[in-house]
Each structure stands twice: as C-alpha cells, then as structure tokens.
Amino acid sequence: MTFLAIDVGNTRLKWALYDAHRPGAALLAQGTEFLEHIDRLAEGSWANLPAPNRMLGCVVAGDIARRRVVEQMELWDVTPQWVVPSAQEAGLTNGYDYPSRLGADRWVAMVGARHHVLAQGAPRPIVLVMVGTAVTVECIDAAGNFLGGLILPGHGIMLRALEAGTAGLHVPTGEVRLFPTNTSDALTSGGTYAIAGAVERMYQHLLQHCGAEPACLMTGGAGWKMAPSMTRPFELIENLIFDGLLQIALQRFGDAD
C-alpha cells in the first residue's frame, strides 16, 4: 500500500513515496522540483516509481499549480486528495477565525508537530516555526488547540523588498554578525534577527498564556539559517509536513496494514 505525499509550496514542490500511509512508514523515494518544472515530473523523477495506492497533499501555490500536479499524476490510477484545513483534524483544533482560510501547509505542519511532541511524552505547548519563502510562527497549547500565529517575510523577500525600495542596496548576501559593519552583513543580520525576535515574542506569549515552557520546533528549507540566532532551545525537523500528511492519511484512509 504505497503512499505519495506532496507539499506544493510557494517556490518548490516536494514529494515523498512511503511504503504505507501511517506515521513511521518506510521512505521509498523522495524529490524536489521547482514550480516552473512541475511538468517534468511524469517523464522524469516519477516515471519509474511504483504506482502509489493513496495520495495526499497540501498546496499553497494556488489552483493552477495544483492542476498541473494532478495532470502529472495521470500516469497512475490514483485519486488525488488534498488537505483543506477544517475546524478539527487528527487531534488538533483550529482556532483560526475562518478555519478553511488557514494555509494548508501550516495546518499539516501543526498536525505533525503535535504528534511529534506527543510521541516524546506528556503534552506540551508548542511554538512551531516554518522558515521558507515566508516564515510562520504558530502557537499550540497542550490540549492541541491552535491559538494563532504570525506570518512574516522570509530572508529573500525581505532583501528584495529593501533592494526595490531603497537606493544603493544591491549587494551580495552577507553574514549574521553581532555588530554588522557593512551593508551586506547589516541586511542579512537584520532579516535573521527580525525572524528570531518574532519567535521569541510568540514564545513569551505562549509561556504566559499556558504557564508552561513550550516545546519549540523548526522546519522548512531555510531553517538551518536561523539555528545560530535562536534565543530558545529548539528542535530542527526536516520533513514535518510529510509527518503531518502521514498522520492525516492514517485518520482519513484507515489502518494501513
């Protein structure tokens, strides 16, 4: 019972093929494709894969990107299914004003984060940070209630915005410094500390609200950039969205055995 998990982000599509639709399933193959190259999948990296029996994905890149992915999946006899955030799923309660308007990647990652923490022991509040094209900082209490979160620009968007709106800032990427003394380092350090400051603020909010130290989890392709600048202990998890998709798939599709 092979299972295909797909995460269509703002910049790239990530996919993973597992031997079952359950947490802890063995990874058979995985890959990444930039959105402009989605149309290569069927004749490229998917051409020789075992046909998946089930598929579940999340998409934030819009309906056009989703339709392009579905077209590539026509080489298999499998029904594409996509996560739409709801009021409750897989032990998580959605506190968004309009639950379906929450980004699907945020929702799926929170499901993965919740079950990751539960697998380690007693329930805890969670601060979840996803660092990609955009950065999100989510807060979940120990009972599994999503309380709310932040969205802010990622490193690249911050830099491009400054380049577009300010003369003389077309400079190479710099390093994160305590006291930057050149423009490249000032830009890179400013963006990094802005993200780290947002995480610290939400950590404090959740600590005060729950009265317990939150677990801090980080995921996303650019998460490693933030590691040296974080003010709280955290765990960097590479494939948290896939973990969430596996958890949701088990609930939706039933026992994988």
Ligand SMILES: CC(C)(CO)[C@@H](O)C(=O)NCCC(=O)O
Contents of the next structure:
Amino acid sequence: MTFLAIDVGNTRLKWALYDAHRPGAALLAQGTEFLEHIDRLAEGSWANLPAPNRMLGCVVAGDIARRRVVEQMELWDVTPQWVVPSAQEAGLTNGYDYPSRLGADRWVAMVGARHHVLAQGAPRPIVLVMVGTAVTVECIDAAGNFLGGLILPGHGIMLRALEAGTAGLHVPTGEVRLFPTNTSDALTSGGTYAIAGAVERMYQHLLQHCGAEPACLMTGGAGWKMAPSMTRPFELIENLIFDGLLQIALQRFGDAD
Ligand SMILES: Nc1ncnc2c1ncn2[C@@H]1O[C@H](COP(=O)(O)OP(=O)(O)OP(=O)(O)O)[C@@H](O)[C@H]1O
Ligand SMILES: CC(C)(CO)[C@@H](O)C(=O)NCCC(=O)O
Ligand SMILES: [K+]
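For the form predicted in complex with the ligand instead of the form predicted alone, what are the coordinates?
The next block holds the full complex; its first chain is the one shown before.
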C-alpha cells in the first residue's frame, strides 16, 4: 500500500512516496519542485512513479496552489486529503486561539516532533525550530500541549528586506562570525544570530514554564546551516513534516492494508 506525502511550502513543494502509511515506512522516491513548476509534476517526476494508494498533504501556500497539486494528481486514482490543524491530533493539543489558523506545516511538524521524542523515552517538553522561507519556533510541554510559538522571517527574507530597505546595502553571502568585520559577514551573522537568539529565548520560556530541560529539535532545508550557531545542542531531523504526515496517516487510515 504505497503512500504519497506532500508538503506544499511557501517556496517549494516537497513530496515523498513510501511503501506504507506508517512511521518507519521505506522511502521509495522523493522530490522537490518550486511552486511555479507544480504543473510539470504529472508529466515529469510523477510520470513513472508507482501509483500511490493513499495520499496526505499539508499546504501553507493557499487554495490555488493546492488545486494545482490536485490537478496533477489526476494521473492516479487516489483521493487527495489535506491536514487541517484541529484542537487535537495524534496526541497533541493545540493551544492556538483559533486552532485552524495555525499553519498546517507547523502542526504536522509538531506531531512528528512529539512522536520522535516519545520514541526516545519519557515525555519531555520540546522546542521545535523549522528553518525554511520563514522560521517558526514552537513550544510543546511534556503532556503534548502546544503552548505557542514564534514566526520569524527566514534568512533569505531578512537579507532581501535589508537590501530593499536601506540606501546602500547589497548582499553577497558572507560567513557567520563572532565579530563580523565586513558587510557580508555582518549581514549573514546578523540573520543567523537573530534566529539563534529568538530560539534561545523560547528555550528559556519553556524551561521556566515546565521546570524541565526541553528536547531541542530542528528541521527544514536550511537547518544544517543554523545548527552550528545555536546556543543549545539541537538534534537535526531531515523532514519532520513527512514524519508527522506518516503518523497522522496511520491514525486516519488505520493499520489495515
Ligand atoms: N545561511 C543560512 N542560514 C539560515 N537560513 C538560510 C541560510 N541560507 C538560506 N536560508 C534560508 O533557507 C531557506 C531554504 O530552506 P528550505 O529549503 O527549507 O525552504 P523552502 O523549501 O524554500 O521553504 P518552504 O518549505 O517554506 O517552501 C531560504 O528561504 C532561506 O530563508
Ligand atoms: C508561518 C508559516 C508561513 C511558516 O511556514 C506558515 O505556517 C503559515 O502560513 N502559518 C499561518 C499563520 C500561523 O501559523 O499563525
Ligand atoms: K515550510
């Protein structure tokens, strides 16, 4: 029973085909496509895939992007299903004022993070950082309550905003330095430590609130660039969104087949 997981992000769509809809399923194929190129999927990288039996996705890119993905899926006889953040799912409780307004990517990644930590042993509070076009920093207590989180501009958006909003800054990529002594390093380090500092702040909030050391998880395409600059040890996980989708799929579709 093959399972297709899709994450339609702010900039790119990521997909992964598994041999089953459960955590730990074997990855058969995966790919990414910029949102502008969604319309190429059916004739491109999906053309020769084994047909998925089940599909579950999450979208933050809006209805139009979602519809374009559904059109590409007409290639197969599979019903598209999308995660909508609710008050409760897969052992997590959603503390957002309006649960359905939470980004689906954030919710699904939190489900993945919670199950990752539970698989390692006793429940712990979690700080989850997702580094993509935007950066999010989520706080979850040991009982699985999502307490709240931050949304920050990603590194690219910060630098482009500086370039656009100042008179004389242009932005070649620099290095992260403790004491930057040129413009490129100053900009790259500024963006990196803005994110690292925000994360440290949330770590402290959660530590104080829970009175227990949080587990620190990081995911997202640019996570490996941020990891060396964090103030705490972070476990880098390739794709918590796919892990969360597998977990939710198991609960939705059940163990059978
Ligand atoms: N040196 C860096 N440090 C931290 N973040 C960076 C760095 N360079 C690039 N980034 C960020 O990483 C992002 C790319 O990450 P990723 O591949 O997860 O995003 P994406 O797939 O484009 O995002 P989305 O999932 O929202 O579509 C860029 O948009 C940029 O903001
Ligand atoms: C914050 C982003 C952009 C991160 O991808 C996404 O999760 C989103 O659009 N969220 C909706 C708003 C919210 O989460 O409060
Ligand atoms: K994303």
